[in-house]
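This document opens with one chain alone, in structure tokens, the form predicted on its own.
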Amino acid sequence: MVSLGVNLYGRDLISSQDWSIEEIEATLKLAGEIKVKYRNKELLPKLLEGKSFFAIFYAPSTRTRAAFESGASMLGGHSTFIDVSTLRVGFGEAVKDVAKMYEKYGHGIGIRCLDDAIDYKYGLGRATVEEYARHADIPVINMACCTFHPTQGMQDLMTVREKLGEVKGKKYVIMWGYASKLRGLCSIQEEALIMTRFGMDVVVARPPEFNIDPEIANTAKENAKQSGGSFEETTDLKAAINGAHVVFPRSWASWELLKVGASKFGVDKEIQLHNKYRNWILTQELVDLMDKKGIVTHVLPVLRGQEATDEVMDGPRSVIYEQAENGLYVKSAVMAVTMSEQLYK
């Protein structure tokens, strides 16, 4: 396999902020080899071998959850699917001896925990992770907070190189999208971190009471200016995607419930607010104002007919299932290169 020429073993994945260019540079190295051996039928090797993984899901998922367990079933290993509702922390158990027990267990252990979970109270779920990282000796993988969601933006960054090639100086439209389903804001704020570590130009369009973390804005901003890109949070949709590289929509909702939860602000509330900007969707009128080889992505779910129509998600620039395949490697890799002492002898 690819020499790293890092190591990242026993380390933490919190966000992508946690690890360096040439980390990261690293870690989607390790993803494309393993995607060229998966997809030519080739003997993938065994860095898992006698690993075992325990991703604890606070949260429910698609796409997260199988890609970890394929992963590391291909490469030798073993990952455990764990319904947090079946352990005891609900009973008052402390996440402390829940850490502390699957340190002697296994080899790593995954948290997801964001949304209805946390009733989106911004701050909720990156606190749990953290506290498991704090207690367990074994690397601790965010599998998706309600802040960050580290190897979602790996795999969309591995994803946009492979369709636009160099990615720095390019568009990136991080697009509000319409939903009648409240939604959380880790992939939309670790994609305005990973891309502006990268030299790529992103642009929030959002209906003014949908901005981003400030704290994250101001780190995408600074990420900007040391990699020559650029950071930028707007309202006028059309001026945004016209000539974007890549437009990713989706939806989030507002600053003002996310920093007091939902039950406290009202889901009907936060509805009704969503409900004046139906004609923020992702539309082929929109679409044409791309750039000619521009792509439009999504982390899936999408909510058809809402953030995007059927037209843009089923069309030629859709990238959305490769987004999707290389979440299988990327996934593979992050778990390697944190569990797998062969990579570094």
The other form holds:
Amino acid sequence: MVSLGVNLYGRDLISSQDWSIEEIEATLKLAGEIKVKYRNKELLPKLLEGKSFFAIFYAPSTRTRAAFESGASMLGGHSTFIDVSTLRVGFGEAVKDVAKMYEKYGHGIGIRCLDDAIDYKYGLGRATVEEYARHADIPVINMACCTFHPTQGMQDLMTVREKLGEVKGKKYVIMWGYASKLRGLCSIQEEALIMTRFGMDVVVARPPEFNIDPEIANTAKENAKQSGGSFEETTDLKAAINGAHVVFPRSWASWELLKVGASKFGVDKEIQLHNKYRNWILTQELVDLMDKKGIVTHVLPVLRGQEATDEVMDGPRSVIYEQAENGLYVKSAVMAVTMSEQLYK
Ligand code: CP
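Next up, the form predicted together with phosphoric acid mono(formamide)ester in place of the form predicted on its own?
Up next: the whole complex, starting with the chain shown before.
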């Protein structure tokens, strides 16, 4: 396999922002090699032989769980799915104690903590992931929290590159889409961070009440300064989509709700706010404003008929299934680079 040129053994992954450009590139290169071998039905190196990954879910998952489990198996290791409700944490067991125990049993820990599990209160999911990372002397991988979703960001960069080639100077639009449900900011902010680092012109198009975390927006602006890209938030959806190379339509809860939590803000009040913006749906008419070679992405799950129409999500520009497939390779690569000594011999 690839000679990495970086050493990520034992490293946590809380956000892609924590890894250098070289470290992300090396991981994506390995993911690319795994993809070629897997697709060609070639034998994959047993980079995770004898390795156990504990994937602790405070919140549900269709893709992330499956990709970590399949990825661990195909590299010769094992990922154990742990629904947090089956742990003693609800009984009052400290996160610190879980982290220290699992450090003895295995070689990596994944944590997903967001949305309902934290009453949508911004900061709580990240704090939980960071608490595991502080106490466990094995890698802790953020499988999505209130703030970040690093493996998603990396797999989406991989997909965008496969489809567009050089991404520098290309326009990446993250569009708020209507939803009758609440969703957090993890993928939105991860995309803003990683795409600006790699030189893209990132535009977050959203109604006035739906700004992202101002600190993350500032970091995205700093990233863009370093990379030659740009970052802006706008309420002008049509202008944002005009000439876009990528459009990612997804809902997220208002910043006022996220700051205090759903119970305090009121779910009905939030849905009434969403209802003001029912016309924020990615339609074919909007897609026709994009660059001729532009693509439509989504981290999934997509709320069809709300965030985007079926026509768009099933249309020729949609790359959603390939994007999800790349999650298998990136998550496999992330486990390998952080947990496998073999890569560094
Ligand atoms: N994109 C993503 O993380 O999907 P799941 O929530 O299904 O894992």
